[in-house]
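One chain comes next, on its own, written as structure tokens: the form predicted on its own.
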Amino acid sequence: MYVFSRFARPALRIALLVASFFSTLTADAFDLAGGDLKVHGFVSQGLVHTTDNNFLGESDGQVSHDFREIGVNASWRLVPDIQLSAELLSHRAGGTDDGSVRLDYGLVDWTALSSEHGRAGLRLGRLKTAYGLYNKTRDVAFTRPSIILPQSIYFERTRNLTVSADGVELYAERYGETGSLTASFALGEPKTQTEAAKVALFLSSPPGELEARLAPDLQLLYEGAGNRYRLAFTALQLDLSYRPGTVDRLRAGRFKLTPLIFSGQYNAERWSLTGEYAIRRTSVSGFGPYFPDSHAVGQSYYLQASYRFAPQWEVLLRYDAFYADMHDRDGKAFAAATRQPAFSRFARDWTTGIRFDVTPEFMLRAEYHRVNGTGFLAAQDNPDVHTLRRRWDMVMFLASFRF
């Protein structure tokens, strides 16, 4: 308890005085921006423990509290076809994030053509990628079906080449009696100026630069029956060259990675039933002896269930894979070739978990994951990786608060 309370008091002090500051807003100053300004936040704070290995900041055999998230978010319609909205956010995530406040995203939504039948449009500015059921709101925990997003689609260690992109978006929204379609396509430039997009990619931080051509990102996506039934297809591309520092040991080379996602959920009225599959191929050419050139199709998807036994409470059970080669899934041919962990190459997780809303403003949540395989760990928090553990447990505590 002492060690949450250090370092989510904090946290909680922050959100509670943006909250506090803009509860001072008077009914005018909304009447001036048209009584369309929307203003929200969260803040949440995580705790994690390993039995092995690490998991967001330093976890074996000990509690890791690297785990926070931060936000404000705000959205003014400036005229009836216009919005602007943007969000600040703070991320901490172990040794991938630092919690830097940057702009998670800030964009202009032209809605060019609206009937009562649908509507169509552009965004442009800085955009959230469209990536399977959750990415566009994954940093709110609220929005997240657990305190971790499965991480056979959603990896925490790539998280920042996948989260946003500098572009535009076109989108076509139809509805009908049968339910709701939504088209995007986007055109971005991903985020890979940092330290964690170079770590993510050759698991280490060499000293030239990696840069990006534009990533397209498309997404169909079918609501039906009140939302009953979700059903979406997602894929992206992402092109990304390195050039060479000074002194460097990797030559100028080239990394493309093209996912494939295809994801379903059914909702009851106390229970929803969620499953995302994943076809990942992925392409390294260029760098050298030290970073051969590699071809793969990997492979990735859950199966979850979701139980809402009282209405405050609600249960969790999934089975996460990820295999970075499908066609060596027990990853003994890497192995054979770079005398690295097999176990390395992929990761099977067995999640449960309970949520309890205190209030609709408060939330905590717990759960347990038992894993098989290291594959969705960063470097940044395992720099050695002959000292991770095939088999290992993993227990995380999550407070979240929103105004």
The other form holds:
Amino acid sequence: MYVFSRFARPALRIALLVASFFSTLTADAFDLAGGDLKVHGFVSQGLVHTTDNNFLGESDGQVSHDFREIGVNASWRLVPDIQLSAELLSHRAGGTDDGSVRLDYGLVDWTALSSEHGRAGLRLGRLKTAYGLYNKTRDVAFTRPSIILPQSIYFERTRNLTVSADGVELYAERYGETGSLTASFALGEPKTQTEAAKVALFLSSPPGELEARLAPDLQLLYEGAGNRYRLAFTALQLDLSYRPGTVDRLRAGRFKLTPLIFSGQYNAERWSLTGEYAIRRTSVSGFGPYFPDSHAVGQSYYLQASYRFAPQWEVLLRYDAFYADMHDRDGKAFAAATRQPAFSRFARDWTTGIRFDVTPEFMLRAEYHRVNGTGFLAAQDNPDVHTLRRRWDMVMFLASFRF
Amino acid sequence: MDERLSIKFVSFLVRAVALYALSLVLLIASVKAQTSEPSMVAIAFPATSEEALARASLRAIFGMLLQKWPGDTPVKVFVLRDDAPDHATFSKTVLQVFPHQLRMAWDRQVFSGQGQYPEQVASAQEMLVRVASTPGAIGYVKASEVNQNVRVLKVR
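Switching from the form predicted on its own: structure of the form predicted in complex with its partner chain?
Whole complex next, starting from this chain.
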């Protein structure tokens, strides 16, 4: 594992150098060194207002602008088989992320085998985690179907665990007459050395440290009839052990999270229908009396329809449901055991939104959420669970620019 | 009672005929629209070893996945703007991929460090010049615009 961390540091330096060099210029996408070095980026700013509860900053009864995403990436194709890429990302998201600049990915992609029927190779370095249909580009507004991804599956709260990992990924693609099949398998160390990762799991910030074992991540993706059908299956396992601090109520415990995701999408020329279903096995053990052992199976799913009614306009309708424990969907057993609100164990979110692409580089979006439950809210933004309200509404706006 | 029923029946019949006529008009219009689209062809650098490619391989090349020709030459992909009618026609009729899906696939690769965008050119004239002068180049033009400086690729 040290190898990858050591790799990440020089990669970060190189990326910083490249980014600082290009930040002196302002223009379209940059294309240098005979067309093989390319630099792209994006800036997105969101506004969030909620009737109750805080999401992405202090939004309750006011407008939070603590939702900002800035990224710059460079890719360099040395030869057809080898590409180097890195992206620097600043992601500001209320109390869960302060927007400090991080290496989002930094990798070498080597296509070892290639023919007209397919290719296979490996990626090494800091890699985006394959997780459902949207995770690899989750912070790029242009690639998302809405201002925020469906929170039941793509939590803002626990993003650190699944955003990227340091390791290796093997991939194979087969291009067939009816469609293409892509398989990838990665082994990587997820990002757990952050406050946000700890709070997401413990709902508090204990003094010890979380250490992750190499996490296996498998994805199979079938794209049929020129991407009209996209079907995917993802299996990921996170195994985290806790090393208690010097003065710590918690013992050396262990978290095991095993999400399985089934994804499906149908794309017509003007409309798309997307659904994903996830089942998450979670086990907590060995932390002692202050953080009791538990085993739960979480369940998440959403169904989403989008329609491009004019070339620059798109509307969206989505129903998104999250249950922390599918055997205690209404949270009553949890409430009885912990005296915390039952509705913090689920969230059902009806979303409707509109997207306007002013130009291919500049996009505006507006979105309305009607939510029952607080299951996906972050503890950092809502420190007192007893002030949470079960039913709340949210209005969001987003402007995004890319080059 | 009987009279009311027969009026209902007649009005139903009228509506059904009107609907049928309307759908017929739409069908003819859409067929006409399809046949009036210019036929697009994939073109390549003249010394390219290939004369024909499977549609799946062509999709993988324009999808920015496949980076090499079978003979190991690097592929260089040229496209027109997303909103150019010829780009839409080529995507839909030759690749059989909606241009919006092609854009989404490129974005997914570029912003995860797995691939690059194709080179965008401003016009069919520029497309012909760039494809004719870049080893490994691939692009597309209307069949009527093909000149002797490029090779037409057949789809297997």
